[in-house]
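A single chain comes next, written as structure tokens; it is the form predicted on its own.
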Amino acid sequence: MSIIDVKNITYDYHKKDDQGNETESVRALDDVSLEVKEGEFIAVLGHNGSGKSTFAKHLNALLVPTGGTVYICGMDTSDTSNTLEVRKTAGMVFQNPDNQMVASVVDEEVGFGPENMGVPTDEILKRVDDALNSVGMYAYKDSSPTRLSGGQKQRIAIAGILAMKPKCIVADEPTAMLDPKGRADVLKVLHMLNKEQNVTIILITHNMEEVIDADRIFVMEGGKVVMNGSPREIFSHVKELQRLRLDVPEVTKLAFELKQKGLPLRDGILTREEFVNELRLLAKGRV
């Protein structure tokens, strides 16, 4: 079943002068179409200005398309009567967790969403505990969010979305402001939610190392989807990614450069383990 169905959407940003007159129209999305099945882990890649964050905001009805249609579980996001249900279905996690914090205590922060949804108090308490356990932050339920690290704050932000029982989490550059440990912790949580709770994940990022375990990758450039496929398929096109001003995982790049020098390595090597195994087979004369 498709949880997200995006059909030929466009989106224009309109610039206005001090008198409110339109001075310029910029097309941020241009005929974008894609479909996501329930339970998938999808990555959307692109450099700054590619349109990926604008696209992400359409999945939660923060923006509605200028043209085309976005369906979330069959609901048209441009129909304002669907907005609340769309946002219950697809929760957003943003780049800066501080911008999402509204309470002075962690458990109140996580319970804020379901409380606004009118969930009964007993159910809120259960959802808060379950959500904090899911992201490994239950021990901090009575803490102040201001005393947490960036990675811990982002996990609290994810818990706040989880407490609203979404079918999908759209994470827009959730690790961009984190150190390596915080980045690893957040990615671990997202993959755990996907595999153990069947939460559909849409990860928006420009960090290539973060997407090698995704089910599918969509690459954006100039407001268009210009590549899509499995991680191995995408990272088999190193030169094309570099042309799009995107890097590739270091081990993928190294394998590609060695292949250019004549070593018969396969395309799309994603991990150090794969690279070492390829070299071992090569040394044994089996490649």
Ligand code: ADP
Second form
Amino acid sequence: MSIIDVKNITYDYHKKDDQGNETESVRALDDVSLEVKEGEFIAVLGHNGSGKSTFAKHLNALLVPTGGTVYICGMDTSDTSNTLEVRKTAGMVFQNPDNQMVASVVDEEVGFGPENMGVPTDEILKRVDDALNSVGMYAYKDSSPTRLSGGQKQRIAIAGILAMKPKCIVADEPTAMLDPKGRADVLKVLHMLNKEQNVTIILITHNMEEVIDADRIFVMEGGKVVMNGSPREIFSHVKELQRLRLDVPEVTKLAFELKQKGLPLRDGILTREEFVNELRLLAKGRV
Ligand code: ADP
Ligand code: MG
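Switching from the form predicted on its own: structure of the form predicted together with this ligand?
So here's everything in the complex, that chain up top.
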């Protein structure tokens, strides 16, 4: 069974005027179908307004589809008797760390979720310690969240989700407001949770360097998933990505441009090492 199984979903936002009459509706998701297996690390790319956040909110029942069905571990998210279990299974981390903090001390912040779920106190204490250790923030257990950097706050937000023992974490541009160090730390934590604890990760990001280590990338445009493949497959289509107004990693772009100029490089080069190796092979071929 797939941990996430999305079948032909559409979602319409309804805008209302002052009198509460519906003025127009916006189709934010348009016939999206996809599956994610437990333990996958998925990156979601797409220009602003392509439907990424709307999609993300469907994965933990913050939104339910207008049409079609979302199954999380087999649970239909539109059945309200599943809502709590769906939210335990797929936790969400948002862009702005400040909007996610509710408590005045880090350990209370992390314990908030399990407490709301009715987890017994000694079990909460253990989960809080484990979660803080996992994100490398145990030393800040007694600190006030307001004193932390953006990257540290995001790691606390992730710990708060971890304390609910999710199978899946959906992170909607969690690094967008962070400095490079904060970004790297958050990315490292997401990859570690994926590798060591088999947590399924859905990472929405604009940063191309953050997606090259994903197992798969979904590219969204106009409410549809228009590309779905490994980073190498996706970044073999530089022209298509540019048409979708998306960047590609610097080295991928350089290799693509050299290829356009006639250098026989392969498509989908993702790292400097690969690029250098390709150039070496080419040079060897010539002597
Ligand atoms: P992304 O996260 O990729 O930027 P969103 O999912 O936020 O995209 O938005 C998809 C579409 O839905 C856009 O056209 C956006 O304007 C519209 N939209 C998003 N949120 C709302 C809302 N609360 N009310 C009306 N329209 C919305
Ligand atoms: Mg968004």
